[in-house]
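In structure tokens, the next block holds one chain alone, the form predicted alone.
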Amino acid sequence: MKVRAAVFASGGGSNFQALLDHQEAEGAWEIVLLVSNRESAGALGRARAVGMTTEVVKTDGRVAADVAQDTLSILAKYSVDLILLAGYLRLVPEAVVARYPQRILNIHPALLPAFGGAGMYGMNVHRAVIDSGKLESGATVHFVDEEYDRGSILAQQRVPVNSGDTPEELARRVLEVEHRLYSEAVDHLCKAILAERKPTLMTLPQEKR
């Protein structure tokens, strides 16, 4: 018996490729499913190249209720267990949250509950970082709920910050880190529920400068 998850991408989708890589034959957990908000996604192709089934379901201009009606259905019909966020960059609709109570993932690029919040993803997250004189970032493994990046947290991971640092260079080994350690919770968290207990707080070392 395996989780079923289906992966949520709104752009080029390197973290739904180290999920896909990373996903063993006799693992916890198998995609199922990719779900993107926009038809021109990378994460599609990705998972297209795979023979992975894909569904698009627009956002823009539509209301919440809308959304979260398209996409449960979506859900139900591919017998989804778990959803993980991968560069989705939308408002998960609170429905699809009371649905999927502490079974909605997402990884994002600091140490929550610093840098999060609505305007805080990709290079605006490491900008942030480096003009606060922060000596450490890192990336956050974190349960989806009704607000930006503040679901409790399930894994962290702390990189340094190097002098001289680039937002850049910066973002080059936060996402080193991001993809193996989106895999690594996504083990943890799938293994207990299986085992129909709640998972652990992860603790893991800081990186290396």
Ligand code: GRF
The other form holds:
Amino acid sequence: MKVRAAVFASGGGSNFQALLDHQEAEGAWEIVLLVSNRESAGALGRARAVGMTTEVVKTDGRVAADVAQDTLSILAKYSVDLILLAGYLRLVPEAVVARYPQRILNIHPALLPAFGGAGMYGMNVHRAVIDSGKLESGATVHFVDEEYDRGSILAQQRVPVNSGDTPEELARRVLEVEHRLYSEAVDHLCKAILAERKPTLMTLPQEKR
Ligand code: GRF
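Can you return the structure of this protein in the form predicted in complex with the ligand rather than the form predicted alone?
Whole complex next, starting from this chain.
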């Protein structure tokens, strides 16, 4: 038996691709569905290229209750057990969070709880880290609740900030770490789910400078 995962993505979907590339025939989980809120998301193209089922659930200009209803019926249709947010730039509706307690993960390109929350996405995060003068950033995989970037942390890996780093350079190094960390964290969680135990926190050593 495998955990059936749906990936939610709004953008290019390199984290989705890394998860796809990592999943194994004998592994604890499989991606069964890609959901996007944007018709133009690059992640949709990546999913279609491998023949994966896709669904678009628009969010702009719609009330959360309608988005929640559509999302929940799609998740039920494909018997989804686990939701993996990968560059999904919308708040997950409360009704979905309530239906999937401790079964929604997100990856964030900084060391939460620092540099998270509304507006902290994409290059904004890396710019804020550099402006703060911190010598370290990283990637965090966390459970999702009703607020941005606040749920409990499952896995974290640190990445050094080099002197003279531009936000783009830091983003590139963090993204490389994200691609490995997310897959490892999903492996870790899904093994725990299948064994019916609570997952422990994963902390990985810092990336080399
Ligand atoms: C990643 O940095 C992720 O941490 C953040 O959004 C970015 C998505 O990149 N949530 P991609 O679409 O997976 O390439």
